[in-house]
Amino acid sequence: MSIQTSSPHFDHLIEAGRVHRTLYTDGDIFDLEMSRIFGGTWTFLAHASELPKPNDFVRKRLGKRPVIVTRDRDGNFHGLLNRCTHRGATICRHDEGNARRFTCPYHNWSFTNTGDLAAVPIEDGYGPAFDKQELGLGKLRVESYRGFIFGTFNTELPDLKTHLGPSAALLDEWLDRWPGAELQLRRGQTKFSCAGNWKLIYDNAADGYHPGYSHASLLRMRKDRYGGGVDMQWALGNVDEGLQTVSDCGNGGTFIDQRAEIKRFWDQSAPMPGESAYERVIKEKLGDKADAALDVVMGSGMNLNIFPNLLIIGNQIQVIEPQSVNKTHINWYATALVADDLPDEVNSLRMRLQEDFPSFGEPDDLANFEECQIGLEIEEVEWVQTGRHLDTGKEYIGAKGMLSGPVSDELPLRVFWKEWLKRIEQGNLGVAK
C-alpha cells in the first residue's frame, strides 16, 4: 500500500523566533501530523519489557492508527496495522496478551503474529485469482535500541541508531546508571488526559524556564520543610546563573541536563513516606555499594525527549498519545532496574517515586497546557514566542557536539519546529508492506 498526499507549505507559520497559533488549533494540520509525523519518522511504539515472552503482544496507537506490536516465536519484534484486510475491522481487541494468531471476529480471517494471512473460511469462494500472500496485514518498518521499540512507514530514513544520533549515547547513560541492570516497565501506567494539543506537552518537556514558576508552590514547600539543596530547588530564581543546560540532539530530539546541580541524588532528594525502613535494608544488604544503589532510586537529572512522542524524565517514561487537535493522553510509566546485585527494595522506592512529581507536579503542567489551548483559540493574537536566547550569544557547541544553551533557552522549541517542518512538508512517504 502506498499513500501520497500533496505537500502544502507551512514555512510562513514558523519564523525564527515565533510560530503561528494555528499550529496548535487547526484540525486539518492535526490530521496531517497524524499521517506524516507519527509514522513518517521513527516513532516510539513500546518497550521490550511489555512483551517479554515469545508470541506476546501489546495494542498501541501510531497517530490515529491502531497498531499491534508483537514478538514472534524467534524473539523478533513486529509492528502491524490492526485492520483486517477483508472488510477493515480491527482484529486485536485486547490491550495485551499472548497469541500466535489474530482472528478477525467478523468473518474469521486469521493472521499470524508476523502479519501473514494464514487462513480464510470457505476460501474457494474467491476463485483461482485469490492470493493470500497479497492480503497480509499492513506492516511497519520496526527496529529497537536497547529495548525501546520504534516503528515507521518511511523507508528513506537511516537505521534507528543513526537517526537517534546523540540521543542514543544519552540513552546509554540513562540506562547504565547501574551497570548490567535491565530496565523494565512495570505493569500499569499513570494516565493523564489533557484538553490541549499534543505539542504543548513536547514543548514543556525541555522547557527549563517554567519549573520555578509553574511548580513554585511544590518547590517552596520542599524548601520550607527540608531546607535548601533539596530536589529541583535549583529551578528557583535566575536559572541561567545555574549549571543546567538544554541541548539539540538532532532530528527533533532535545535534552535538559540537571546533573551538574546534583552531588548526591539520594541525599538531595525530597523524603518519601517509609523510606527509612527501605534505606536500612538496602544498607544491610549492600554495605559499601548501598550509597550507589540509593542514588539510582531517584530521578536521573536527565530529561531526554525523542521526537515526536517519547519523553524520558527522571527515572520515568512518558508517552504522548494525541487524540484530537485539543485532546491528548499522557501515559507515565514507572521503571524498574533488575539485576542480581540490586535488591527489590530499590525498586520499591522507585515505585514510590510515582507519588512524587507525577502526583504533585504534573497537575501544575496540565493546568497550564489546558489554559494555553484556551488562549491560543483567540484569533486576534496570532503568534507564540520561541525566541528566548536566540540572539543573546549564550549558545555554544557542547558535549557530544550538540548545540547547547542556558536552561531557559527556547532552543528546544526551535529544534522541534525545524524537525516538524521537515516532516510535515515531505508528504506522506508511507508504505505499509
Second form
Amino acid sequence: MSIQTSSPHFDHLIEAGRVHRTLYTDGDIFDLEMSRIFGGTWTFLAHASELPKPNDFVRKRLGKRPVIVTRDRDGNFHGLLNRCTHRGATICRHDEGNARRFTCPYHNWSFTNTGDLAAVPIEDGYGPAFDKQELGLGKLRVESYRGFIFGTFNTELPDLKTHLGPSAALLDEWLDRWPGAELQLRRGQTKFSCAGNWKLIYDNAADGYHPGYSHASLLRMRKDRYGGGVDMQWALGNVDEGLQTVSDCGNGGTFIDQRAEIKRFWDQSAPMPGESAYERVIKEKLGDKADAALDVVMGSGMNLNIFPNLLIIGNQIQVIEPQSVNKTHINWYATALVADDLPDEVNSLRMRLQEDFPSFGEPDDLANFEECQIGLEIEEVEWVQTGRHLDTGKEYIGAKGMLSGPVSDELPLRVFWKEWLKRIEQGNLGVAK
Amino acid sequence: MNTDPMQDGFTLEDILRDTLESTYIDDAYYAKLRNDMQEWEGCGTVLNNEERHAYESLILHENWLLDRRAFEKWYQLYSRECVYWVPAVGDLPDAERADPQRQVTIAFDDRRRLGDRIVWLRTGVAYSQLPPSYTSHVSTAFVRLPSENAGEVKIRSQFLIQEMRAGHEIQTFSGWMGHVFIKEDGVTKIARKVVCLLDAPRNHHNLTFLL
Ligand code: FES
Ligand SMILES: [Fe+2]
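Rather than the form predicted on its own that you just supplied, could I have the structure of the form predicted in complex with the partner chain?
Every chain and every other molecule in the complex is listed next, the one we just looked at coming first.
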C-alpha cells in the first residue's frame, strides 16, 4: 500500500471502557496496522539462539513484510527487507541457513548479509547513473536485548532498553531463574492457526479473568485425575481475592504475575511424561541443588507481553503473526535453559511440559477467539467491553512503579489500546534505510 | 467372544484411576525412539496373510474406534508402557529435529498423558471440541520393517485423515505412521505409534482430535 500522508482518526473508536468492534473486523484498519504498528514501534523479530553462528540467518515477517534477520561475520544483527531492489522478487527463500550473500534467483543480483548490493550480472548494461550504493536492501533499525532481537523503521524511538522500560527488568527475572543459564529456542515449535484477529490473542495474554472459565476442561481434567493442588488452581473462584496481579509495563506492554501463588514450582507443576524417572536422576546428580533445578522445569508464573507481537508465557515464547484481518498464526517456541551446572534432564522435562498447555489449554482459548470473531461481525452490537476495574478503586502503583490491579482487571486492554492509538495515528514511518 | 477384559467395558472411570505416574520415559526410552526413526527408513516388505490378520486389521480397528470416538476402547489397544507421538518436524529423517528428548512435539503422550487427553476430551467443556471433530481415517500401503528389537513388530503405513467439525471447513491430513506392536499377556498391543504429518512444520488450525 502507499505511504499515507494524512492520517485517519480512530479515537472515536476507543473510549475509556469500551472499544469499537470494527477494530477487529475492518480490513482497511488491518492494513494500516500491518504498516504502522508492525515496524512503527520496536517489534520482535527473532531470538539470537535461532542464528547462533556468524553469517546465520532466519526468514521472518514484520507485519506482512517478508524480512531476513542476519548475523554478520562480526556477530551484529541486521534486519533486511526480503525484496530485491531490481524488480521486486524475494531474494531469500529459505526459513534459515548460513550465507554471506543472498543472490536473487530472478536475475542474480547479489546482496551481502548486511544489505549492500554486491554484484549485478552484465553490469555494463547500465549507464553512468547506475549506483549500486543506492540499491542496497531496505534495512530496519535493529537492536537486541539479552538475545531478543527487535526491529523498527521508527528513528524517533529511544533505544530498545529504554523503550522496554520495566519489561527489561521483568525479562531479566524471567531469564535469570537459573543464574548464568543461557536461553535457547528449540527447533520444534507448536504452531497454531486461528480464524480470529491478532488482537484477540494479545488481549488474552494478560487476561486473568478467563482461565477459570475458558480453561474449564483443563482444570476439570486435572481435578478429576489428580485431585486439587496441581497446576493453575489459582484460576478457580474469585481470582481477585488471590495473589495474582496485572500491570502496565508502558508502551503497550503488559504483565501478569502469578508467582505469589506458587509456593513450590515443582510441586505445583502440570504432569509431564518422564516426570518420575528424571526427577530421580536430577536428585541423584544435584543433591541440594535439585529442588531449584526442578523448579525451573515448571513455567515461570509470568506472562510478559511486549507490544505488539511477543508474548512470554510460562517457559514459552509466543510470536503473533497476523495473516489477515480474521486469521492469525501463533508460533510457540519451546525454550531450553543451558548451563554447565544444569543437567540435560531438566530440558527433557521442559520439552514435555511445554506440550501440556498447547494440548489442553491453548486450543480452547483459540476456539473462543474464533467465536469472538464471529460475534464481532454483527453490526448491530457495536462495542467490546474493556472497563473491568476501571472505576473500582482497586488499581495502585505497584512493583517497578507500574500501574497494577487485581488479576481480572482489564487494565491490559486499556494499556494496549492507548499504545495502539498512538502508533496507528503516527502514520507510516516506513523509510527503509 | 472377546475374552480380554481390557478390550470391552473399559470406561472413563477406569481411565481416571489408571496410570497416574509417569515412570518409563527415560534416556533408554528416548534412545529407542531415535533408533525407531532410523528403522522406519528401511525397506519394507508387503505383509503376508498372517501379518495382515494380526497387524493390519488392528490398525484398521484402531482407525474405526477413533472415527467412532470410542476413545476408551482405543486406549486399550495400547500397552502399559506406550507412546503416541506426533513430531513437529518435516523433512524426515532428521536426527536432530526429530529427537523428542531435545525438541517439543505436536503430541508426545505416554500412557498417563493419553489418559489425560481422553479425560479432557470427555469433560464436555473442551471448547476446541465443541462441536466435536468427526474423522475418517484411511490407512494403506502397509509394510513390515525389519527391526533389531526382539519381540517387536514394526508396521509402516500411509494415511489420509479427514476431519470435520460443524461450522468449520473439512481439514485433510496425510503422511505416514509407524506402529510398533508387542505381545502383552498374550495379546497384541500397540507399544508405540508415530504419526508423521506431511505438513507437520506448518501452522495447524485445530489438532485436538486424535490422529
Ligand atoms: S528481480 Fe532480483 S535480480 Fe531481478
Ligand atoms: Fe488462556
